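Next up: a single chain in structure tokens, the form predicted alone.
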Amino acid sequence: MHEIASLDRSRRTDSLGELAPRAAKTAWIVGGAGLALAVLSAVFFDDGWRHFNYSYLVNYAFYLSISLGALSFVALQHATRAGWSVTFRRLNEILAANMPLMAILFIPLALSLFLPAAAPYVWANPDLAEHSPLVQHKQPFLNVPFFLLRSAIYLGLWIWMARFFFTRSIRQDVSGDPELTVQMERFSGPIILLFALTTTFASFDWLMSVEPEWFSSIYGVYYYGGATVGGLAAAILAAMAAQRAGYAAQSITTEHYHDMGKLLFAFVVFWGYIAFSQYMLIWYANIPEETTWYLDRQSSAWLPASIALLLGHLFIPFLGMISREVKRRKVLLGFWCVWLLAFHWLDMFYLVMPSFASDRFPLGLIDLGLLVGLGGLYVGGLLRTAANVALVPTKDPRLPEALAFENL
């Protein structure tokens, strides 16, 4: 109880306060500059708006995945009644609470459907769709009104899920009512099932349908695996940044970083397992309509990216993170978090951009501008959410367990 009282008195678990608006303003300025660079590049480059829309999808899927990974983490901790993760959970709640911003950032993708020549979805262009019997067969599902309706449902449910956990957790900071924890635990199971369904179908709609003649029943799990890697890495880096600024120094310890590092390592392996399973089954069956997706990504232009993902998203971090010591040293763990976020972004690029240009690796100013632009908006949204809430749930009934937690 003395430790909890100490945390209550310490500014280091308080909200970011006045620091957050200033930092958010800087992030939004950087984001605006990045978006301006991307727009100007799209205006002056050949096929620029089509490139812009494809790259926008890449970066949207990347930042969305971080919030989805964080939401999954929060729901899982409540479902398992975990105590060790209480001091890390608020940062994940804040990451997940960025969902309303992600709903707003979906608008450019929705608008692109009404400019089918530049849209990343060929099924939205009647002139192209009429040449593919398979796309025509899928049009009761892949059509603009139904696509937008499903997208609204996904985003609406994710906003509700994130808000359900976040608002109750914040209320508990004031009241200390343990019944709020019971409520979150009770609903976490159904939320996980709903999360699994919405994430799977959203990945089908927003990413897999970029090439509508190709399909994979494991695609949603693949995206979830990458999203969890991204969410865990982002949460670890957020904790390090908060502690560097003087917050949560007493509540997030080496023991917590160690367990977060173990989870991150586990999902690196999980992502590799799912990626191999998808590739192996398609390679073994050797069905033409399934192999075309990989043939594009094994062309001379995209083979280096495929090899880079194999090494950089699986084998190198597997070897680099397998040691216990790496997970207990913030400098080393932070390095691997940045590394994995970079390769997670490459993974999103690999999923989408061969559909735009299978004969070249189209990395340019548009991609850089959108990465920075959406990133600035995303970080600004996080800082605004964190401005008036404690970075640690100070009255969670399992907080003493988290503060006393030690790895064996």
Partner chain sequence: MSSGAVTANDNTLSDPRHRAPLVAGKQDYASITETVCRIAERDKTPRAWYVAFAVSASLTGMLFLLIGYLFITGVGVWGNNSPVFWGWPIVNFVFWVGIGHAGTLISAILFLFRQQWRTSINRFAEAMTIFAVCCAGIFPGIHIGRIWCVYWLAPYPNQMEMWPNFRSPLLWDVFAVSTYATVSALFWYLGMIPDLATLRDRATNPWRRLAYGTFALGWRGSARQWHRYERAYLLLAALATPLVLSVHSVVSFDFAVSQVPGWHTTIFPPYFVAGAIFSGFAMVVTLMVPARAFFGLKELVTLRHLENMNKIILATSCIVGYAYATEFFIAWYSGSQYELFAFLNRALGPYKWAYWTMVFCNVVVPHLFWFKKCRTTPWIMMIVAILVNVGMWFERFVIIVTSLSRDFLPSSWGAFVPTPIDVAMFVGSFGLFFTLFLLFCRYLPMVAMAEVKAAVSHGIEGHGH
Contents of the next structure:
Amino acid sequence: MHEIASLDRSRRTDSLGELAPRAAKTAWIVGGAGLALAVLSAVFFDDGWRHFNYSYLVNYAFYLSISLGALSFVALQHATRAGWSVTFRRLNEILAANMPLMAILFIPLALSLFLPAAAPYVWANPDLAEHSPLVQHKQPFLNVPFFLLRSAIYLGLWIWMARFFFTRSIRQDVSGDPELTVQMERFSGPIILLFALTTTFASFDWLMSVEPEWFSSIYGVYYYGGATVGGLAAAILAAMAAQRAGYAAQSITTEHYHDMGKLLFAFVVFWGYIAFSQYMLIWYANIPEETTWYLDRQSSAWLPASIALLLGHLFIPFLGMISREVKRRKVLLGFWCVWLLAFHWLDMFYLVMPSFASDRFPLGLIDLGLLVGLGGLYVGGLLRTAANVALVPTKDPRLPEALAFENL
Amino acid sequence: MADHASHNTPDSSETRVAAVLGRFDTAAGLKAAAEKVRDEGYRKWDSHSPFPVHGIERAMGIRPTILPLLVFGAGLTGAIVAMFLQWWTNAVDYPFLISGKPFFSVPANIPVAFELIILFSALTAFGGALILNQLPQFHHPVFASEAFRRATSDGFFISIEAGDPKFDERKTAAFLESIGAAVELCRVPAAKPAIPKAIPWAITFVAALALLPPLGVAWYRASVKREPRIHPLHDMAFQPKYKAQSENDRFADRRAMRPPVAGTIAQGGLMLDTALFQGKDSEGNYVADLPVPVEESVMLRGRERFNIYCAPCHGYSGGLPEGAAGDGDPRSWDGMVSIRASQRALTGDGTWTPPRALHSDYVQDQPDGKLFETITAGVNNQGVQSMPGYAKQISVEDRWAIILYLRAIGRSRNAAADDVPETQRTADTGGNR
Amino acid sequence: MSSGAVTANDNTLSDPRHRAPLVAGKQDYASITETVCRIAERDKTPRAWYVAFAVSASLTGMLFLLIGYLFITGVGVWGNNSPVFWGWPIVNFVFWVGIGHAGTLISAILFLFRQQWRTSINRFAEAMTIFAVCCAGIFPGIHIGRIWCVYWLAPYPNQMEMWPNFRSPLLWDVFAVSTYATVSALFWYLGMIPDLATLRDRATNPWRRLAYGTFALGWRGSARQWHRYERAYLLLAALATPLVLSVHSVVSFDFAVSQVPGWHTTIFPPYFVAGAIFSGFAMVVTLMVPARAFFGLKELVTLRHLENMNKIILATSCIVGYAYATEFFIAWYSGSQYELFAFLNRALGPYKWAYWTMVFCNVVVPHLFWFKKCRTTPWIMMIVAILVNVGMWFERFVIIVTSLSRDFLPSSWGAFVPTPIDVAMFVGSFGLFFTLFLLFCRYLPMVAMAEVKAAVSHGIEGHGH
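Given the form predicted alone above, I would also like to look at the protein as it appears in the form predicted in complex with the partner chain.
After this comes the whole thing, all chains and molecules, with the earlier chain placed first.
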């Protein structure tokens, strides 16, 4: 039977061990340097702190989306009792388990609420809110204490969900107890429900309320679509990096990359579908209170970004990834993952930054510094989590099925 | 039709072996055997199974089909056709504005483009699979075998056809037996079966019948009919109602259109304010003052209406100077209708009564009420309607506004140097009138 | 799998170490063929079939008589009025087209996701799709009033020198629904060719042989044919998946591109798609539970199949509930008084009974499926599925009637009351649906035999290759 052979083949799925602390240290140093660059730029540039806060939100939403995408992936695999994806699940569990770090990184955003003039949330600024009846209408929902309470609930729930899957999966590495799988499957349904609600309202609160007078009921689904693209791309790249370093070399095969590539392709299309639905309905109905959002993004300063997103986040990867061969070649698949992560970052930038400056495309050193800075902290957190766990769930009852799997 | 029985009838005098068929019990057995047949170097052969056997393409050495490429091409064609169709029909050939959208609205064209991409691709995938598989194909040597019927239920077969260069009835059969098959020979009639005569006749007959409807349509379109068209569905052509100018026997006068009850006044038709609506006071004397407020907005409105309705004949300036009237030189006229009409009157082409100069004392000395009556009813001198009435074109308030503007024309055309404020006098205005 | 043949009878247990068997009982290739084919082949049609067919065929006849009456008299026979210009006909259209989504979804999306349990139910669900789309197509067709001018919807060069308006969502609908009907029918037929060949090869009566043989197109099950066939099937599945999404999204555009309060909200496209899948799966369960008992298919369409479908019903119910909640929240959050009124009017206005029926059936009842007992007990799932169908019909009723009857201007508010013709036509459409369905059950292979065989071949032949 497959079991014996497969376990034999997957012996090199050891944890990172010694390597992890060293790599994490490097990541933190790089991250610290990035943050320092961003802070210095904020001090020296005009309007720098306001730019810093907006840009921090962009990058926070970007890294958070990777963890959220990974968390939803894990929950979905359990809910569907999937066998093919077992070899990829641990990497996603590690990505999701970075959630406590994301909770810590939320603190600067929370603090920014108390500096109304520089906060990305203009509704928190009583002087501005006074002039907008719409913002006043939303005060029962958009006020600082309730906002912070909700944020704490989202982050708390996500930390619990990520830990729920992570700890049980780790425990199974030792005991091989199939009951743990059954337990995770049983909880995955309610967790997905909670995940959908928290992600939706988190995206409303943290991203949509940047433009407090604007609203779109599909916004949560839009953010989720982008987050899954980010999460899948990051997981594929993580697997490639691990394999380059000599880990999990036998267990993650071309077949798994192919399937992850297909899923990534599907979510690229899904994102396009959601983005088009939102644009189409607002464009066609042409109601002033809604079109303002897109008018900013079609201004001469932002139109190139909008078109870049349409091409780079949908059409080009669609054509580029449609072929079976592309998804089976690591170099090509890796290229598209990097590409999609870049455009996913642009998507976050596009969601937030026109509220900071609608008359120019405000890409600068601050954004670069924060991208590298938060990225360094994020990768460092990942490496710390990954230090003592195997990169593949070695005793998952469905691992043999995943290892034996072949695409037709 | 795959009618097996007809091939093996005992009275078909001569038969030949068209294929050798070997049966296997399992899909795995079939796959293993397929590898051996491939290695043996056969070309015209195939394996048959009730379901697609995983990995048999590799075992048989089948090259991947070009179907995906065809479908990709069809999808591209669908996109181009859809975008061209929508651009040509809605932006070029029949542009019309609807809900404020541009004629060529790309977001609104995406759904149809998407559907056509799918439609073209799906038709190609389906049609391509049939054509590449050479289906429908109702005759094939393997259908001669009774046992082959199990190929769609639980039998696994390899067939090697007589057309194969390596084919040899006995050797091939022996080879198949050697790799574990239960072998059968597929015998078909040596001569090609004749097509029953009824079939071409039936096809011709159906084709002729199919021609009738289009012929009928063409005939009706080309010919002229005197009778009214047939109404299979009423299509709102016959409605239970009386139309204007038609008869109705219920009434003594048999008119379907009924006059209003005597004394009926339409909403807003009472017009009790005689000063406003007739320009006369209750005793029938012309009013001397405007019954509307004298304001700048009324003056501007009056100028605008004047330039539309009065200026074509009277000219923007109100007419030529006193004494110049009737000198017969059309170029001295202001107002394009007057210029053109007097030109034609000069050549004897009709007659033309020149309009009054509006700044003349004759006009300016009349009370406002009289001017109102003139605009309302026009000017009729001994049966000659030299100016039409404008009651239909110009609303009551606008007529008063025009009168206000007439007074302004009178003032400005008859102005003296003293009328110009001292601070604004120049050499021109300082001289005589 | 260690056992040579598939033996377990209860396959609803979940042990992650083993995949549950796809079919129950001891099956081999011949027994699968026999189980499926004997339904279409039996000489004597059961009396129950005749009774059911007589009822549904008479209802179909009533539907077409009423359509004739509609042609002659005009659309005034319906309760449609000003301001409720879209009454039951559009409610019924969206209801049926929604039901028509499960078939292609089961076939295409589950195929792409390699969910092999689909093989037992996909044929059945695809047939249901096509019949539901037939019912759906009737309503907007007759709703245009002068149906003899229906060809004006097609972009063809004509002596009027006019072209259809491609900027109108109603024309998108024409393209979407007709494409969907075409592609679903192709997908269904392509999947059925090998099974028709099976029926052809088993036929003893020459007329049956002629009929099945004609439609089997001379299929020989050769490896070269299978190769292209499988590729075509995969391509059609890959095309049908976005098509399913697009069709109901386009239907949602009919509403959402407008500015009518309660219609114009950006979540409509995915929300409509989820609702369509929800109602479609409910309809499959409603039909499958009695059909598998009546036609002796319990071993091929197992409790596990039904349980899986019930899980999808639960999941889509949650999505639909999520959309209801989001809509309501955004209606308040938007600060638009019209939007908020539209939703309060749904919940508290004159049609609140319809709204709360919808919420109860679509959001409350399916939560029974969190319990395994409810997911695996046929009569419970049957009741839930029927209630879901009721709820989804009311969803469309609520969306169309509440929003149209009370929009911006209170002086032009109105109410909608269906006429008996409305009701009879809706009932008649069920007659058409069941007529087609009974014919399908009687004469065509209800289960995709070739696909089931491929899916269980490993179990039948053992692992020794």
